[in-house]
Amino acid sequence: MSSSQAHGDRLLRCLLTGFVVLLLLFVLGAACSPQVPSEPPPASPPTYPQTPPDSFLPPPAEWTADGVISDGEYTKVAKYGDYEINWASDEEYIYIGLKVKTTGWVAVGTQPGTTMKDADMVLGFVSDGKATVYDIYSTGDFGPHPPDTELGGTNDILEFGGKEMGGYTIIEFKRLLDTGDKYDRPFSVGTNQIIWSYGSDDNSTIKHVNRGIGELDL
């Protein structure tokens, strides 16, 4: 073997040895390096519907003059012993439901005083299953209280109904907040003073068995 060939063989062995050493160092370094777990992608924020499901929404309350005071039909209520008045209003109308422990007539009026003088009143009763409701006006401290139409005014009760159930008389009616009739007092935003009464008979000329004053807040 010539000297040049021997020199070439030694150079090749050195190169191979160096390659093997580098390969071993790379493998050992990879095995000893700490394994850092990869982070999971960020979770998407939960989404919610813009409106709750229909099962969570309260049913729409509709007023009907059927002589039945249903849940949600009125927004406010006041009780004076056996006399109960329910009411609701919008920008144009007021809706009133009276529930009184009697089989006679029931009445409510708006009046800033304590007597009946100049009181704007609504009186109703139920006879033989039929409701009758009057728009009346008191001309004296203790009456009489004829219908507005007999005084030159108008009947401004737009809808009404009533029932007798379980010893109670229920009268419901609707009218404008401000009828424009001089024999009607307008209902205004805030506190409206009322007078109330009821009798033991359907004959409204028979004196009441109970009466009082109260407030109706809009």
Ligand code: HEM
Second form
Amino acid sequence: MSSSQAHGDRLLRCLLTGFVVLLLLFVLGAACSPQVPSEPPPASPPTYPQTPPDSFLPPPAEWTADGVISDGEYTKVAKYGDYEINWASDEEYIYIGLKVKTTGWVAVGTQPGTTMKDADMVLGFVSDGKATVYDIYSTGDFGPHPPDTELGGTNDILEFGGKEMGGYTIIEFKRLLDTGDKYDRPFSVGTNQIIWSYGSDDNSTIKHVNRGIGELDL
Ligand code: HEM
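Form predicted alone already given; the form predicted together with the ligand follows:
To see the whole picture, the full complex is given below, headed by that same chain.
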């Protein structure tokens, strides 16, 4: 064999060996390469609860002096036997709804001590379908309680209404938290002591058939 032929054979063997090595590397590489995860399916849009725009929310119940205590009209309620007082307030006003099992007068007040003396009261009744509400003040231990206007004060009941239904009297009214009238007592944030009472007659000079004290917190 000539030297050039031997050289050609070696070159051919080298090439063949190189090819086989490359082939092996390729096969091994393919077998050992990490599995590429298949593409995840396209993400669907998120379904977490979303707050609807304000315009979709039911409006808060509006206070109306229509003699009906409707859902959401008041934020708090307290019951003393047959006497129920509902109330709500904002920064300026207090809204009160009294619902009492009587066909006579109903009242709520705030007093500085015991008895009725110097109590600021609101008294209302419904007669022949018409509601009457007085802003009154008790000058003595057990009355009398003339309207504030008769004492030189002001009538500070800004709106009122009422209905008598099924043996119940409902009286609703709105007042400033602090009227500035000296015959009114301001309502303040926190606990306000109240006195309550009701009669069995619309005549507001006839004494209550039931009365008591309670709390109204703002
Ligand atoms: C309609 C005219 C009224 C008369 C003639 C009258 C009369 C009296 C009398 C004689 C008492 C003492 C006897 C008892 O305890 O029952 C009394 C107590 C009381 N009254 Fe009247 N009242 C009148 C209206 C009111 C009103 C409108 C309220 C509340 C908003 C009220 C709240 C009270 C309270 C809380 C007591 C208990 C006072 C205490 O023992 O410290 N009263 N009332």
